[in-house]
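Quick heads-up: it's one chain on its own, the form predicted on its own, in structure tokens.
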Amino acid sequence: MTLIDHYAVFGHPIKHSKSPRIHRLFAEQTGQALEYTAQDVPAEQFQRAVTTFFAEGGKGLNCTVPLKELAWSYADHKTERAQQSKAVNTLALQADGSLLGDNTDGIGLVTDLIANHGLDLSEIRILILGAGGASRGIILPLLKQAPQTLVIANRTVDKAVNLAAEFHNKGSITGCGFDDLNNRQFDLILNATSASLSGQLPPLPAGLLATGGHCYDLAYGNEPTAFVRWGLENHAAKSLDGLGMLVEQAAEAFFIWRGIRPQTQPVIELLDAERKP
């Protein structure tokens, strides 16, 4: 008889999340043994449920909003990309039974841009929007594609700035205010606020976006989010979300769990083609 392993996604809300389905997608592909669900788990019932997890055989969980920190700081032991970023999207059970945490983010951001996308990102100026959780989980892959700098904005100009300085040895990074992006021009933004799925946008000046620069926005949707479509308006040469991402820190997970790194591109095209009218 197979032996089926346990893996999850915790959330809240979680109802709509494709990472079951990528998961299953990536098990039938590789030829795993497994079953992926999805569990509706708010921030206040986290440690509880996640030690249950695991004590009932589980061996791997994915977190997401609003459990990241909370599962930082539950993980026994963390990857460098992990203890820099404060957040874990990934648990991984070990041989001795401790907790390895990760955060798959950054470098599912990065794989996508690169692989997919065909981008350098060496000797770019590269500007994110937001200084959240999100930013702070792909500052250090994207640093150590040593761009010429990276900038952070955002409202709150101390956040961004506090932010910055904590990866200051790690690379070129600032970070400033919205209003400091007057005159200045980046290779590459990418918007790791949720506002433009709600329709909204920072208050970004016109010629942010230098000539054959790309866009990218951290969020996906079935439509295009307001910052794709102000990537589009702006002449971007590439205007992208983040469904490419989204499976690409799933497989990153995928292997950390099972040792095999799937095939992304059939389930992102698939993915795709399921959002198209």
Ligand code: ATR
Given for the second form:
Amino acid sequence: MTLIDHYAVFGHPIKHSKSPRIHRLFAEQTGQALEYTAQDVPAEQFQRAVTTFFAEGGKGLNCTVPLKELAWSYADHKTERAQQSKAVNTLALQADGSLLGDNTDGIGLVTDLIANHGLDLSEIRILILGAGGASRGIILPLLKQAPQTLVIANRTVDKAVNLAAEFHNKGSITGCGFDDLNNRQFDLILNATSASLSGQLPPLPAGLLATGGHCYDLAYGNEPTAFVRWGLENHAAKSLDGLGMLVEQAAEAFFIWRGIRPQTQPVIELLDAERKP
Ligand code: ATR
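Switch from the form predicted on its own to the form predicted together with the ligand and give that structure.
Now the complete complex, all chains and molecules, led by this one.
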């Protein structure tokens, strides 16, 4: 048994995870005594690692790539947003010994957009590029903001159409291919493809971003991603990467575990300053 409450992030690879740093900063800032570690856990070891972690007194876990779907299956019960996203990034030990699964990625994105960057998502036209796990996790929190339209565009068109269909009763949402984006305009374009990490971009027509519109890449890095650069070239009012989302999803997990909301702005500023040359 550990003396202070133990939390961890599991993933593979995990070496470059910023989560331990973020949660230690939150703990320091809020005066919470806790330990937060990172553990390299390949998918085939997930079951054993998570069982051991909680058997040894662990209080909560973050799960990242490639474990979010496995964590979803493992959780005893789930929040609505986790249920819909079919992925869990936060496991929290409950008083009765059961494990609650939540997904704080989508709310992390929405908080970053609204609270940190002053966007109003109601009545705007939103485009999500990509129809994989990252897209699925952000759809419901975005629809809750009542945008005018939410369009999902994907290389494999069927995946976009099917994903949109799953949420049809939650708001105005459709799926399409990149070819269908010609002559359309959006106020907010979110990149949720995994292409950005390898410096690639989906084919995007000129004029896709409305005047005064915003771009947001769910990925982040020390250098601006290919999509952040596309946003700048296309005169986005702001072209952002996912650093703010990362810190906000962590803050939401911290709140679930500790019942206290840390201030995110100083942590975002610190991490942002550290990546500047
Ligand atoms: P994640 O969990 O990060 O979303 P994923 O479920 O494997 O990962 O989904 C990756 C997404 O990026 C998919 O939408 C994928 O498009 P396909 O469904 O057509 O495969 C998209 N993607 C990956 N590389 C891409 C590229 N070079 N151009 C466009 N889309 C790409």
